[in-house]
Amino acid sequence: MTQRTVAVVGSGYMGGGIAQVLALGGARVALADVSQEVAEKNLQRLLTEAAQFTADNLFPADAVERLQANLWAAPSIEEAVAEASYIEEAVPEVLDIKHSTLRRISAAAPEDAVIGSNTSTILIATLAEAVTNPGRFLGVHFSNPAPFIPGVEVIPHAGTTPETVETARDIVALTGKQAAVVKDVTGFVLNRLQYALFHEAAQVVEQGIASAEDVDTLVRTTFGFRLPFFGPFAIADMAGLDVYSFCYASLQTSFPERFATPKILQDLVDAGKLGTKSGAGFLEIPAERTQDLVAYRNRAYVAMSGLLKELGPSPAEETADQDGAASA
């Protein structure tokens, strides 16, 4: 197969991490920034990081050699994108900076090159205003730290072509990550969910219901413990959608507006689709697979407990424990 030619524009923490995983995936990656000097400096940083990641068994043994072969610092944005089939824009989250960068990319890149933006907050349709042939443009949102978080949001705007979405999926697959295609709305999906949780957590602390440390402990050790293995719909199906409906009714006694029962949930309950115990719910898991699902769940949770014991407490936990002991 012909080696894919890629450019990453913006060589900082996020752009650099994206460039690493693309180069490790076998692409020939040009790294560009405001100057070649900045791109070269960040390239050296990425190689140094890779050496440490390799020593820590986080990267493959030949990671540095692969990066040296596949990753280079371009003299300019224009030279970086001139022959690229895919370009990832990862400049600061400032609309004017992104617009001016995307105009430069559009002017210098091949007309059929797909352009992705790593924005986490700006509407893709708004960014597309600066792109020539905007059908080739979409959001491709990696998470921090890019080398190690396995999920990527792919966000087409209304004019993005299906072929562009497929190219973005291919790019994500090249990095060994999983793509989720979502619509172009404020916050997309990742940050909409993340900030909804943080909003409730902040209110709990502000109202004196629990400390920040205790909220973090509960999230880590209860529902957050499930999330590496199951998303919210799978968890709801396993709990029972009738149980969820009852819990919403309970929450409404104190928070009637904030915890109104979602129509999508109530419609399933009214139809008798209660999750895995009825063989149908959000995810349509057949009843005969329930025991397999429960067995997987139990193995997963025990394995996660073992991993956490092996790793030991994080520095954040240790600090919280020390602070708690000091105030006792």
Ligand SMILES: NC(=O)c1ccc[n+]([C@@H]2O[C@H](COP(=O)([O-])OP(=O)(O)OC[C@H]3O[C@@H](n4cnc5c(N)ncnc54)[C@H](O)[C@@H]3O)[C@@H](O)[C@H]2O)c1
The other form holds:
Amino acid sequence: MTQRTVAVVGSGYMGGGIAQVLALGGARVALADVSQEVAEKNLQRLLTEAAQFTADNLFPADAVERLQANLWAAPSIEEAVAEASYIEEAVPEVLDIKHSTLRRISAAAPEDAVIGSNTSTILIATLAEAVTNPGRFLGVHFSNPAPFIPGVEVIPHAGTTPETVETARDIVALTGKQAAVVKDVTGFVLNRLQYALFHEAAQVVEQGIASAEDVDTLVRTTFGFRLPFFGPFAIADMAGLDVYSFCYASLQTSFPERFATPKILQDLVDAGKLGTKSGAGFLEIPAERTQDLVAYRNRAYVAMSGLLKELGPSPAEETADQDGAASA
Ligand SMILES: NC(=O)c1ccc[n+]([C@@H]2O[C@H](COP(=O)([O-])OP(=O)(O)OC[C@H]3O[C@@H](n4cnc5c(N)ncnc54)[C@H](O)[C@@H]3O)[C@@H](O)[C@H]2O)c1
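Swap state to the form predicted in complex with the ligand from the form predicted alone:
Complete assembly follows, chain above in first position.
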């Protein structure tokens, strides 16, 4: 198989991490920045960081050699993208900078090169205004820290072609990560969900219902504990959709608008689809798989407890404990 040729434009914090995982996945990766000096400096930083990651057993033993072989610092954006089949844009989250960079990429890259943006918040359709042949453009949103977070949000705008989405999936697969394709709406999906939780958590603290430390403890040790293994729909199916419906009714006594029962939930309950116990719910998990699912769940939670014990408390937890002791 021929080696994939890729460019990362904006070799800072996110672009650097993305370049590392693309290069470790076997692509030849050009780094571009405001100047060759900055790209070169960032390349050296990525190599130094990779050596430390290897020493800490976070990167494979031959990571530095692979990065040395596959990463190069380009003199300009134009030279970085000239032969690239995929380009990841990771310049600062400022519309003018994104637009001017995307214009330069569009003008210098092969016509059929796919261009992905790592934007966190700007609508992909707005960025696409600066891309010639915008069918080849979409959001490919890696999370922080890019070398270690295994999911990538892929965001086509209304004019992105299906082939472009397929290429983005191939790129994500090359990094060993998992892609989820979502529509181009404000906040996309990842930030919308993350901020919905943060918004409620902030209100709980503002209203004096619990301290920030106690909210964090509860999230980590209860429902957040499930999230590495199951998303909200699998969790709801396992809990029972009738149970969710009752909980909504109860929440509505104090927060009628914020916790209106979602129609998709009510429709399933009305149809007798109550989740795993009835063999159908949000996900099609047949009743005969329930035992396997419960066994997996139990193994997963015990393994997670073991991992947390092995790692010990995070510095955030230790600091919270010390603060609590100091103020007690
Ligand atoms: N930091 C995060 O946690 C995070 C997470 C997900 C997505 N993002 C998104 O990733 C993108 C990059 O963020 P970051 O945190 O890596 O920023 P950063 O400041 O670390 O890196 C930006 C890089 O772009 C370079 N740059 C600036 N102007 C340029 C230009 N005109 N041409 C070429 N290069 C230029 C800078 O020199 C720098 O190296 C943003 O869109 C951000 O919203 C960031």
